[in-house]
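For reference, the chain that follows is the form predicted on its own, supplied as structure tokens.
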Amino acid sequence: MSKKYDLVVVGAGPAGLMAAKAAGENGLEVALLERKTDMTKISRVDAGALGINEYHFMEILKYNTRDKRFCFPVCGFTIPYDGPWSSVYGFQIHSPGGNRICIGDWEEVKKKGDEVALGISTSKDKLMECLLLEAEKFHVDVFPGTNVTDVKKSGDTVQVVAGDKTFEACFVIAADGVNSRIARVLGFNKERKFHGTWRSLCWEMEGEFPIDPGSFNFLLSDKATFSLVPTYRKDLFHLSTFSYNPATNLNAVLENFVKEDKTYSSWFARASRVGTINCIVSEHSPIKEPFKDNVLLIGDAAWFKEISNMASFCTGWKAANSVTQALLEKKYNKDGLSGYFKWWNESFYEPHGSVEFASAELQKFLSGEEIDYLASIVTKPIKATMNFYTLFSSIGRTYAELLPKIQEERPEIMDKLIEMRTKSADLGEQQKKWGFPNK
């Protein structure tokens, strides 16, 4: 006879992992089923960054480098790191010509150093280890290469099956990414708009690049759009691409930058390619009440892309002790979790769940040129923030308050740049006509 479980969480990333450990900790008996083999290999474009020093989703956090841990103040956690790690900085945006904005004031970097660090980049594979070690500490049973197949309810219990094994749970956590299972089975997407997939491309590079320490970089060609990232190592770096298209060659695209682009080519002159990381997302609008069945949905199970490191611990920990909370009260049902749905109304559905980021490419209105204008009438640095959201709404603003001097300097620019806006909602039909949605 198979064993009961208290809780059964899938998927063993950031927000599954510390559901596991937190629901551990508290004394259940939890399940973590993981169809990868090795549970701690990530393989993300990422860099392992997490968000310091700022608020992200009501949270705030602070790395303890004498303890080695991070520390989460407002839900009232901490997850031991003591692998190696980084400090980033800020943003910045590099245009076809050379012009860069900076989301952050890198002469003031160079006087503080780590005082105004917005984000620290970790080894996340040694990230998870530590938070395996502790979910095994607290007498987690770990079944890493299972394949979740089905999940269903059955009478006051849930069934998840996996192959020849079923597990059995009051509630079950899923945490299986953006492309859920889970989130498919039991008709959750059904109901979700569906935005497009996206495809990215990273080549992992080793060597050395003329930007600054610790800033996330964007790199605008005059066809494409790149981001090259640091890592917690100082000569490894995430050179990646993107397309919705699936026609887009996206190898050939990252070959031709390094290779041949007039502006960018040199800065691979002293680089090598190591590795290589696909991801493939199939975008859904994130979920408002993200449970069904006594199946809880967390971190990016429930919501657009990826909720981000930081949020994924947050919805782990938060999910973890509320299903502690239910089964203390003998609430067997989704009035147990009450408490949960609270908190991600206020911290996530309701400031962040209608946010819908433009997906459209500048180079298919405007030239080389033109992106050079725009990025170099911003003169000032933006205020430093690893906030995506807040990111975006900072470079909005600073462009609205030039479209005068646009208007005035470049009305061709200006009438482009209307065109784009108008335009935006026929790219977005054309992109979810390329995709596949995970139904």
The other form holds:
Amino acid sequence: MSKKYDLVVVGAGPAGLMAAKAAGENGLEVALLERKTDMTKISRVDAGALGINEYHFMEILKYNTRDKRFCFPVCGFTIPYDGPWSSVYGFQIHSPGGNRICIGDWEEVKKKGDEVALGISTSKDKLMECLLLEAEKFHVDVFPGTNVTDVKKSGDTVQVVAGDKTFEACFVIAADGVNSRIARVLGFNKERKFHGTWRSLCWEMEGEFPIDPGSFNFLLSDKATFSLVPTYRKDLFHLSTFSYNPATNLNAVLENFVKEDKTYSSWFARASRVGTINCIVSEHSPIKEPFKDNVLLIGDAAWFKEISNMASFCTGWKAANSVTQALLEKKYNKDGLSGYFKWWNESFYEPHGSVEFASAELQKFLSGEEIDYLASIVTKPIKATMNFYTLFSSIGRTYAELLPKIQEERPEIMDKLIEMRTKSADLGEQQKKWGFPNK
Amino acid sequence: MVIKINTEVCTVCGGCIDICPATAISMINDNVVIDNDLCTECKICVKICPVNAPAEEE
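Would you generate the structure of this protein in the form predicted in complex with the partner chain, following the form predicted on its own above?
Complete assembly follows, chain above in first position.
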């Protein structure tokens, strides 16, 4: 048995690196375990975006371009970022025939530029590298290439098992991501609602961004939905599609869209595919009290879909400080972390914990022409935000106001929207079944 | 039959490592590796992989 740590952090993504660095800064003996050997290389879909324009999970963000630091004034911490970045101004939803709904006022963006930016795209590799350097500066013991297989409590300490190695600590922070193995091993998922497994495939494309710079786009063909997202590099963008259905050949869907789509293939005519990345998200409902056996689950490990980089940093920071406080008070249990649970409940669980996103596979119910119609009736831009909870409710409100118009002009579309709503529970059941092993 | 990862197409996103109910998949030297002694051949990894990296071999 090696030395006993105050804290073992599992996972060196934004939440884990933040937690390890902050605990190290407080003088704790910290071990950071990560299965990758190069933890600054992000090998899955991630736009590296941080939202800045409104409170989300009770935090707001400013990038200090002078000192090159992200500042989180509510929690009260900063993180260094000395890398490339570009502004994000809003979202656009494009219909199969080329109509669009703007979330963000693009005329205003042309006039005001960064003054109306709502987020920043970063190089996530660089962001992780900046955090790792700080963690090392604060004497965190970093163990790359470490696969955690089990976590067990014995007496007042927790043992983290990684193959033939075991790490011992007073507290463990599990920051092992949206599909958290630790959440599963500790039995959290039994009490969570399962919504299915979301498979996403992304082509990295080199070439000029085909639509307004700084826009995150959802492109709907009459068959599938795509996202088109800029990166911090002007000449590199990401085109993705996704499905819960394991029979969907995502690569063929992308190939067909880029080469054959009558409305959008021209957007990609001069771009070339330079790489493939992907991600898998197993969706379980958020955890109300993310603690068991002296293991605290933070970041995506305790949430539903992906929480946002910003929320990961905040949970990492708060968790590290709560653990420090518990150790100072010699409370090696749940009571010691009561400050964290209070904050988690107020910022996360209470306002958002039971929100469910209905799966909106419009193409299953509506023709391309009908989706074009629905996109054409939103004539004014919707307020831009990178807070997905606000974003979806704004879109919902906009359409709620338009329902009388739809009923009058296109009653058959209204009938289909009602059908979509009544069938959403059945679709949800199917989605869930796809996420289980074949019997 | 065993299931193996085709490293030619695997993007090392790590999703199957997390989801494997038998904890049979690990990341070793930044490659995804299945421990066939632990694998129960449930094939959930085959089902969920967006790039079809896990494949059955005789």
